[in-house]
Structure formats: C-alpha cells, structure tokens
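Listed next as structure tokens is one chain, alone, in the form predicted alone.
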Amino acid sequence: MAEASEKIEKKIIDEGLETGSKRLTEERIEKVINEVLSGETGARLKSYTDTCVHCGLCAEACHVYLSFNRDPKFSPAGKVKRTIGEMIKRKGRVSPEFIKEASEIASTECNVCKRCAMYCPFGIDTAYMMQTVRRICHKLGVTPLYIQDTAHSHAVTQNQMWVKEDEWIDTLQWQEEDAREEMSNLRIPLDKEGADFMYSVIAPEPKFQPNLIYQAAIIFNTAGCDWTMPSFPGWDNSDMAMFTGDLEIMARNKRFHFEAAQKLKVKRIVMGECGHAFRSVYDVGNRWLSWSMPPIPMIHAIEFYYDLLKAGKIKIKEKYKKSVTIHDPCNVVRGRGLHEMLRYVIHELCENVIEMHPNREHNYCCNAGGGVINCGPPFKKKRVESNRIKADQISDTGAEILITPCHNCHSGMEDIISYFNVDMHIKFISDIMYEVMEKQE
C-alpha cells in the first residue's frame, strides 16, 4: 500500500477549492468560524473537543486510515486535529490555504460514516465534527466543485440531476408503457390523493437507471399496493446539500419532499434504495426544520420489502442461484438498524448468501457516501485508493454478486471493484426480487 500512500501526496487541483480560497481574507475566515462555533454549535462540540484524549482507538475503525498504511494523519482523531481542532485552538485565525486543506480533508478523507464513533470509549462523533468543518467551508465558499454543482441543482430544480419537470413525467410515462407490455393492467399512478404511500426515488434513477422505477412498478402492482408518485418537485428524496454544509438548501429540499406527500394526502412515504437520502429525510433535514421526527411516517425500501415478503404479498418462484454477499449501507444500518431486516429479505430471495466480515453495523463504509462520490473526477483515484480495505473485504467472500440497497454504495463499489480487479457484479434488492418473484401474466 506504500504506492497508494505516495499517490495521495500528489497535489489534486479542484477549481472550487482553488477559486473559493483565493477570495478569502483572514478577517472573514475568523468571523465565519466564530459565528458557526458560537451560533450553531454548543455543548456537543465542546464536550467532544474537550473529551478527546487522542488515544487512537478510533483509528482502526477508519477505512481511510487502514487503507493508507495506518498513517496517523488519516485517523479520525488526526483529521479532527488537522481541521476543527486547529480552528478552535487558534480562535478562527487561520489562513485561506488552511481552509482549502480543511475542506479537502472534511469532504474527501472522511465519509461521515460514524463507524469510528462505535469504537470511541467516550462516544465522540467525529462525523458531526467533520460536518461542522464542511459547514464552515461552505459558508466561506470553499467546497469541491462537483458536489457544489450538485447542491446548485438541488437549489434550482429540487433534485440532484437537473431533471426538469416535463422530463420527470415523460420518464414515468415511458416506464409505464414498457412495463404494460409485461403486465397489461399496470399503472404508475401520478398525483393520486389518499393513496397508502408515495414512492420517492433519487434523481439518478430517472436520469440513468429508469429500469429501477420499472421494477418497482412491477413489484408494487404484483403486491396489489395502493401507491402514487408526485408529478411535481418533491419526488427526489436525495440531498447532497446536506453533505456540503448548505443546511438552508437541505432544509428547503426536505420541505418540498414532506409537502409533496402532504399535498397528496398519503398515509406514508416509501423510499427507494438509497442510504444518504434516508438520512437526509429521517435524521437531519427534519431536525433542521424543527421536527424531531418527520411530519409523515416514512420507511426505507428494506423495511417495505420485508413487510411484503412477511405478508406473502410477494411470492418467490425460485431463489436466486448465484452466490451473493451483503454490503450494509452506513445510513440505514448504523444509522437506522435495518441489518436484520436486510438479511431476512436477502435470504428469502437468495439461495447462497456469504457474509463478509466484519458485517452489519461493523461493516466498512463504501467510501462513496458522505457526498464523496459527488466530489468528482479530481478526487476519484484518491477515493478508491483510500478504500483498499473494502476491496479486500468483498474479495475475500468469493461471492459472485454484491447486493447493497444504496445508490452511493453502488457507485463507490463499482469503482472499487474495477480499480482493484475484483471479479464481482453489483445489484440492488429490486434487481433480484424482480428476477425471482412470481409475476402476474
């Protein structure tokens, strides 16, 4: 791994970091840092920074640290010391160059996966501290270019892929027409008031993977579900603004999402297979809007598939034959505890399941969550090389198929598998369910 450690030392040029940092003055930096520290944080941050004794027990939990030859600067405590620790110590008196480096550390060397918090004897949440660094850098205008572009898309279109309203409706109609060739009475009902649930997805589905909407429609119609999708903004449940530190846009996105469901008078929201989106609507965006819990019940696809299988609404024709292994997405496993439901679903669908180790809440992050996948081409090699430990983990299973119910995990894993030449293919739960379920003629 020495070679990868040397590669990471090469300077990566990101226009967002370069241009943003050149506009800064030390006076403005000091003002913004202290505004965030005094106005947006409190006892939580102070207790973390005052309590950490730099014992290093968090280090072995971090895939970046493990993948880069256990270099101490990549340990969670090391990243805190290099960023927010220095800001507090110097009372905000840091240079534009420091802010540029802090933004890169917080956005590309930490996935805010919270695995380290599980091993800290004091329960220090390094992810929260890194998010605070991102918040400061956002307010200073120093954010990686590509993820900032995604946040701009959220601001303008209320989805992360610049999908226009007519394009969204056209995609749903197109998928409905295709699916009706397989199931003649199928509909993708738009704007149906009073349905049991609103189905929400993330924007990469209509943009790049409309087959997932097709599969969901087949599953829902086979199960006899009473469902709908909105034709207007609010259908995208994702939120990369949450990961840039643009909490105002994040909250606005979540308001659109919640209000879409309320306008349709549905009983609940069922979310597609995405982890960060679930975190944004269930644990972060709702709180920024002053709700301790979302204003309307919502469940992740894992929970919904679990209920369908348990109730016998989906029957399996023949279990999937290829050997599979399970990657646990951080935001629905460590963040929501759905690991056993996930295993129930996979075992109901698949004949040969091989666990990777460690697994469940102890599983290593995909290294694409936390918005890192959206940081774009400049950081791709750094991102993949900093998760050699994950490549080793999935390769050791010897499985033919990797299943993970999260879009970011898919993107990250595809890069890792390709870069490290792991002989494995990646699927969503719905890919497998659609293949093995009994369908109506």
The other form holds:
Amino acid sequence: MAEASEKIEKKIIDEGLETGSKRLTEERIEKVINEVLSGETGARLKSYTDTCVHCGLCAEACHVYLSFNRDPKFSPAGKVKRTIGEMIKRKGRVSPEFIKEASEIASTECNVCKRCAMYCPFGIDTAYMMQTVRRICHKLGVTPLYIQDTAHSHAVTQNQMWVKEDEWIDTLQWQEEDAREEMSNLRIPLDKEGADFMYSVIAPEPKFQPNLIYQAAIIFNTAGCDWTMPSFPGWDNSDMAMFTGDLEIMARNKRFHFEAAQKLKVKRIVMGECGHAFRSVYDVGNRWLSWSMPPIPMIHAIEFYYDLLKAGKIKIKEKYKKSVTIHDPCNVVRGRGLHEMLRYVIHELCENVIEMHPNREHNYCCNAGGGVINCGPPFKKKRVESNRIKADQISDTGAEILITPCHNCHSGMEDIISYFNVDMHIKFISDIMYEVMEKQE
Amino acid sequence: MIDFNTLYNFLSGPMVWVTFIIFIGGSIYRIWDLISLVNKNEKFIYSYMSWKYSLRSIMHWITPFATTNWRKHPVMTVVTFVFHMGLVIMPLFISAHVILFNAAWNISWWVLPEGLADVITLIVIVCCIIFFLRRLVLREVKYLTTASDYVILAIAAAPFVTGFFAYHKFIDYHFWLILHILSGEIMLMAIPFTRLTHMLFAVLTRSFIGSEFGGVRHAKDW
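Right, the form predicted alone is done; let's see the coordinates for the form predicted in complex with its partner chain.
Then the entire complex follows, led off by the chain already shown.
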C-alpha cells in the first residue's frame, strides 16, 4: 500500500502546481519563505519546531497515515518534516520542485482537521503548520488548479462557484415557486430588514443542490421563523481562500458576509449544514478582521435545529425508520463542540442510531475537508484511497444511512462509499427532518 | 595531566556556577524570546489564554492514561512517565547531592534510600534504552529521527549511566565521578539550547492548545 501511494503520487499532474512552479526562481522562493516566516509567524511556529521531540505519537491521529498502511511520511510530523521543517532548516533555500511537492502535501495530504493536535503530548498544532505551508505556496503562486479557481471565484463574485447575482436570485425564486406547490403560503424572503436571522449557505447549494434551500425553506416556514436571505453578495458563507492561504481574499469574503447581515439588520446569522464555512466565520475569517468572536451572533444549522426541536416548533410525524450512523464533522465538533447537540437532533429524528467508533472529537476525518476535495479530479483517487480507514469505520456500523451536517464530509464520503463499495447512503440532517416532520397542508 | 582534585574542584566549584548561569539565564532568555515573538506577530494568543482550560489540559496530559493517546500507547506511556519523573526526582533527592548542598550551604532535606535510588537509576537507564530502540525500530519514529535526537537522548542518559558506575565504583571511581558531574552540567546547559527545551515550552504549548480547545472550540483536547 505504501508503494501504491507512491505510484499514485507520481502519476498526478496538476496544471496549477506545474505551471506555478515553473515560474519560480530560487531567489524568489527564499525571499517569500523568509518573509512569511518572519513577518507572519511567530511564537507558535518557533515553539512547535523547537519542542517536537520526534516521538511519533501524532501518527496514530492521522487518517492518511492509517490508510496508507502506516507509511511514516504521511504522519503529521512526517508531513512537517517534508515541508515547513525543511524550509526552516534550509532557511528558505529550497527548489521550485520542492515547493511543488510541499504544496501538494499541504493541500492534498492534510485536511487541517486538527485531530493530531489532540494526540500530541505537547499539543503541537500541525494543521497550523500545514496552513503556513499553503500560505507560502499561495504567495509563490503554486496552488492546485481547481481550488485556485474557487479562490478566484471568491475574489470576483464573492461566492465560491461563479454564481452570478441574477442566477442566485433566480434560483431562490425557483425554489420558492416549487416549494409553494407543497406549502402554499411559503416564502423565501429576500432582503427583509430586521428579520430574526439571515440564512446563509455555501455556493454549491444554489449551483448543484438547490433542493437543500427548498428543504430549509419548508422547515423555516413550518416553524414560523422570521428569516431572510440577502439578494446581494455576502450570501455565500463558504471560503476556499482560507484553505489556499489567500487570507486577504478570505477576509474580504467574511466582510461581505458579516456586512450583508448588518445591512439587513438581522439579529443573527444561521448557517447551513457546512463545516468549513463555519470554521471560516466562527474562528478564522473573523480573527483576520480583528474580531476575536464573530461581530454578529451566528449559529450552525445543528444548533438551530436543536433549538427548533427543543422548543417544539418542529414536530415529528414519525421517526425515521432506517438505521443511521453519525459522522462528526471536524469543524463543528472539534471546532465548536456541537457533538452532543448533533446527537440530540438525530435521536429526535431517527429511531435506530448506531454510533461509529471512534466518534465525537475523536472521529476520523472525511478526507474531503480542508480544501482537499476542492483540489479536484487530479487528486481524487489519491484522496479516496488515503481514507480507507474511514470506509472501514463506517461499514463496521452496518447502518443503512450516514448522516453528516457538512457538505465536504458529504461529498467526500459519497466518493468513499462508491470506491470501497460500502452499502450506505449519505444524508444531511435537513434531508431527514424534511422527510419526518409534520408539515402544514 | 590534570590531577583528579584540581578537576573535581573546578567542576564542582566554578563550573557549577557557570552551569546554572547558562541554564537559568538561557531558560529565561528562551522564554523571553518566545514572549517577544508573541508580542510581535501573535498578540491574539493572549485573548485565547485561559487558566482554567490550560490547567484542564495540563492535568489530563500529566496523568498517565488520562488521554486517548496515552491509552493507545501503554508501553510508551509508562516509560515516558517513569523516565521524566526519574529525571526530576533523582537529582533533587539522591543523598550524594543533598550532602553536597549541606556541605556548601548547610541545608538538607529528605533523601531517597540508597537502594531505591539505585533501582530508579537502573529504571531510567532502561527507559533510555527503550527510547533508543523505539527510534531504531518503530517506522513512524525512525522516519522522524535525526542525529540530534540521539545526541539529546545521550545527554539525558549520561548522568544516570555515569552516576550508576560511580556509585558502584566500577573500575575507576574517580573517572566516573568526573564524567558524572560533567554530564550533569552538560545536560543542564543543553536544556535551553537543544530540543530539551521542551522542558520549558511544553507547558506553554499545552496551555495554548488547551485554551483554544476549551475556550473557542468547546472540545476536549485529550
């Protein structure tokens, strides 16, 4: 398997990495690395590199390492050694070829899921170091093509999927119209000033999965919510720029998102079932904009559904019959501790819940998040094969349905179940809630 | 050829002062340097730090088997805890050291019974051998290992090995005694300037991640 992984790596050709690295000179590399190291990093990187005693205890944490037959170069510290460790050791004097490989390692072999931070006795945050590598590679213009394209889209359209303003509005109106067949007084209220909350989604929803907006509209209308969505940029809460290391564009996106809520004078933001977007709004983008916490109260869909069910605003007609298992997404569980609320919601909706192991904070990553799936087709085979452990973990549950409130987890595990022939279907919470709730006629 | 007494007097006299000045001065410098780095680029770290979550995290990680990863590596857990406890307890409570303090400053405190001290020494040496074998045998450790890892292991093991031989007067007591004092001094001086720095930084890195997991992520970090 270790050999297999090497073979896969050799075959991969990514235009972004190829073209970007060809433009580099060693002088420029040295300059950029040292600029980032001295200008943007500090005590964390210094203490992490000086404290790591190379004990190897972090290896156990990483799904890529575990899936590639415990090949040590895929352990968290192994990846540090192959990237930022070498950059620091050589004081930035590395080759364009090295940068190309470092970019591939940081962008496609690490999901910045932070599981390893929980396994290192010193609490060394390898994800932070991989993000620093991505930042350096971004500044050198060596980022995988597909994810770079999404970052460009963020820069141009303030959404991830090149959705134009009229297409966005049109999609919402189309979903509203369809949903009115089912619920005649349903509205998707655009730009409603002073509403209780602004609902924000990631751009792939209008682009590929408008049914999720449909379902959300049914849930909100049934629960009698006072809500709105912006018709203007800022509606997309996603953030691939955060994962390419393009932190300036990340900050700009987050500003659009927060300002949309402020313009609408809403009391809070409710985010759809997405993990990375939550990380960006709750923990990363806000800080780049100098807010230690988001400037407007914001909650993830899990918290919102939890409140709806607790308050009895959504009633369950009949619990979901099929056996389900829960995949804890890193960004809302390790990132926000929503695992118990998630379990409450799922147990309220489903009759037969089977836990996968390990779970909660210790769950294995989906291997799609952290921008890895967004690096696109060139890396797909490698991505799926480097999460064999996840396939084993979910198939051991014997459940028919896997529920995960995160888009990346969702897409990543669709690939895993199809590649490893796991007999399972994947759903969002809203898929199930929509199916089992009492609706107005 | 320097005679034993001259060497002994130098190593146990002026050299001790030099050692402690380098060890304490170097440690203060390293921590000061780290704090200046925080102030330069990462002031946000102060907004994360929480005593409650720092201590929560530290307490879990300094308790054997209290974390998932300690439980996953039972042998390593026992070895590392025993080793580190030995490393701290032995130099402070071994009778020969307390006698020296007593001679110098007329102070003394509880000491380890000699037989027990001997056993602990052997256990620490065995731990060092296990650390060494881990680096040779375990793939994930071997891959990360550099020459400096063997050097710091040797630096940490040397005072125990030489102390053991000196105590048992193995062949030439004076030879081992000199090496013992020297190796102890080398270890102390190396702490601020090698990866033995983890003695200074571990509590800080642990506190930071503990605070981040507790205060921001509302999740466990163990």
